[in-house]
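The chain below stands alone, shown as structure tokens; this is the form predicted on its own.
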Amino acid sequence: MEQVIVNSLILGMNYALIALGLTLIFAIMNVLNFAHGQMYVLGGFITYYALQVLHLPFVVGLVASVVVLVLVGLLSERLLFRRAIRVSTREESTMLLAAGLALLLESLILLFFGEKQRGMPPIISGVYQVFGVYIPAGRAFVFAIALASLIGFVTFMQFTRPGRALRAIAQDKEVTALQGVNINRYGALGFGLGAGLTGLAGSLLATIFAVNSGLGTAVSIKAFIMVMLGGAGVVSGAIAGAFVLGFLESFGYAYMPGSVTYMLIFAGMIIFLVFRPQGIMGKPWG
């Protein structure tokens, strides 16, 4: 049982980075980014090739993944979503655009990286034993980086001028614009940060789980589950939803087949949302 709890914490911490990226983009731009999973896969592949093909240090692969995904996010917002939001009168337009971007990224990933599943050896070898629980050193290292990144992101959002501007836009875009905040600039920043967090999660989890070009849709589904459970557009809700899913997955995979685990997760999510559609941390709509 203790081992499952430790695995849940490690998984939930990395899932939080994915959920935060998605909820940030949704809160700032009201865009459901269906390409979120493909951005995760791209981050994992970049780190894999940096380490296994170019034989670069892990930190270089990690930074390269984050930088590339931030650029992908910035370009996606600037060239695609900004115009769609400006000229369209229907919210469905951005959803269709995001779905198209997901298909495009998945095709490009398949073209450049192939269809084979890629895995990496642990970044740090060895195993720690703490109170009878065995923790691989590589997973502990990944947990530490994810925790530091999560703390850094929350600190940025709470105590910096750009972070306060992003939170203000999420609360009321029109009033924030009247206060002189450049909505376009901070919208691009939010999209870039969201994509960068996802690339970071892809890099870290690629050292634990293998990555392949078809993984994006499954990751996107998990991201939406986390956001719906925690509360759409709520940072604390995204973190809560990530740990809930991490615990459910770890306990389920430890005691039952994977297909049964996700069947129960989906059934439980539906029942939960019937009684609390705003999620754990979200406020009632209307």
Second form
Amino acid sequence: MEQVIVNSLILGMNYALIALGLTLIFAIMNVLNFAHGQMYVLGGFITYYALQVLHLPFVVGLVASVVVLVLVGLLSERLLFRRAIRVSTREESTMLLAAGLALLLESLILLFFGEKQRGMPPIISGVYQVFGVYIPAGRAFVFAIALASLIGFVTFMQFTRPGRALRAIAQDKEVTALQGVNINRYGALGFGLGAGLTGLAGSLLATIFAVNSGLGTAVSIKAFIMVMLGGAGVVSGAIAGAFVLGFLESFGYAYMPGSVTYMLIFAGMIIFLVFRPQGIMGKPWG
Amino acid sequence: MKLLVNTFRLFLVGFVLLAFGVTTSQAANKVLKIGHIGVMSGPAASWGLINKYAALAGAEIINEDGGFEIGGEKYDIEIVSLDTKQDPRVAIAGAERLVYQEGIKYIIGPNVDDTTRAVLPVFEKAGAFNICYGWHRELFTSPSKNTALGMIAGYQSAPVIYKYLKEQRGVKSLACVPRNDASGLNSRDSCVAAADQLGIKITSSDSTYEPNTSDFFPIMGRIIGQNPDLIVLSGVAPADAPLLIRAARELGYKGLMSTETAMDANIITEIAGEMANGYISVGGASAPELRTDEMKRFIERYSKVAGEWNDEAGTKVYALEMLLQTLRVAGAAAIDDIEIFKAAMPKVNAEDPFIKGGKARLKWVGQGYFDQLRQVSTPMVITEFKDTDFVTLFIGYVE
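Next up, the form predicted in complex with its partner chain in place of the form predicted on its own?
All chains and molecules follow, beginning with the one already shown.
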């Protein structure tokens, strides 16, 4: 039981890192970023390349993943989404654009990094045994970095001027614009930040999960589950959704036949959303 | 000025010779198109790409050596490759394109049961023959006549591996951990049947995991709680195996682990490293101590085509070779008529060019399993992972 709880916490923290970027982009831009999983995969591959091919320290790989993904986010916002949002009032336009971007990124990743699963040894080797619970050092390290990143992100959003502007845009874009906030600039910042967080998640989690070019869709699906459970566009909701999914998955796999777990998760999610479509932390009015 | 004119003449002569050479080379050999259809995008992309790269590498070597002789005539081999995206509908469209648009009669692939099932009626109707990597028995038993198994199936290797582990390593209990898809569950059933037959206790067989699972800690936690002597990763994809191994070892499991499928040493080394030592799997002609010079040349060419070597290709090297060897025995008429090809299948019996020792034969087998010769005689090389490579434990053959 103790092992299952620890597994749930570690899994939840990892998932939170994945869900944050998606919910941030949705909150700021109202874009359902279907390319989220592919951005995660790109982040993982960049770290892999830095570590295993160029033999650079992990921190270099981590920074490179974040920087490249921030650039990908900024470019996507500036060249693709900003124009689509400006010229089309239909929300499905950006959704289709995001789906196209996902396919493009997946093909490019396959082209540049190949078809193989790629991974790396744990950043810190060894396994801690605490009260009979096994905690691999590599996972503990990722947990600590993820936790620090979450705290840093929430602090940024709560206590800095750009963070407050991003939250204001998420609440009401028009009113925020009337206050003199440059929506385009902060939209780009939000997209870049969201993509950068996804790159961070890909980089960190590649050290314990590995990556392959086809992983993106599965990552996106899980991220959407978390965001829907927690409440779309709500940062705290994404974190809550991530821990709920982490606990459901760990307990499900521990106490039920494997194939039943995700069936029950999906069934439970449908029932939950029927009664609370705005998710755990979302507001019914948006 | 004279030097300039002479240089220009030299270039001109060189260009004409080159052009003439190319033209004559193209004119000399006919082209034999071989199709390949497999999953080459998405999470299972590596399965189809390995087949494609293996076919391309094999074709390049043949063409470089002047072509493949059938009925006294030389043929250059051209591989036409299409992606199924692991979707039966896409597979059917691809199969139709290969047989009707390209006029191809011999095809390598698909990779899994459902896409293979989907394309069989197309091949049947068009009179085409394929070597596939789905391994459900009904694909190769009558009335299905136009498809053959290109590898060792789990139900063939599982009894052999467990018997060895029972007798040599004292295994008394095992847990099967299958992927929740048709191939994984079929492998699990083979695992359970083989363990039952050998009197090995099964501690778990219902703990499946979904395709695309990235964290195997929860699933392995349950398995390890039952403390089996052996954990069998049934039908595991090469991408998932090192993650499952790593999760098991990090959770304190010290027992044996095995699978019935081919693995890639590089991926295992990268992700699981020393934790994978002792992991038992089924390889092909790739184990270093077994490689002939021809296999070494293939590995070199494969590495050039794909960017790096993949041990799984040691089982995929046989498909193109078997098709061509059978065509050679059947004669040129078989190129357009698979009935002549099928009639010649029992007559194929050549030395395996990829494995040392001369014992391995290149022939069609599977009579005992399918009541007809519908399997390539890929050697069943049982290997154990040690540090960064596979070490051969023993070699078996299917008849």
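Numbering follows the first chain given and starts at 1. Bear in mind the structure is a predicted one, so any value in this text is a computation, not a measurement. Here, rigid core means the biggest group of C-alpha atoms that superpose within 1.5 Å across both forms.
Residue 231 shows a C-alpha shift below 2 Å between the two forms [criterion: core-superposed Cα displacement of 2 Å].
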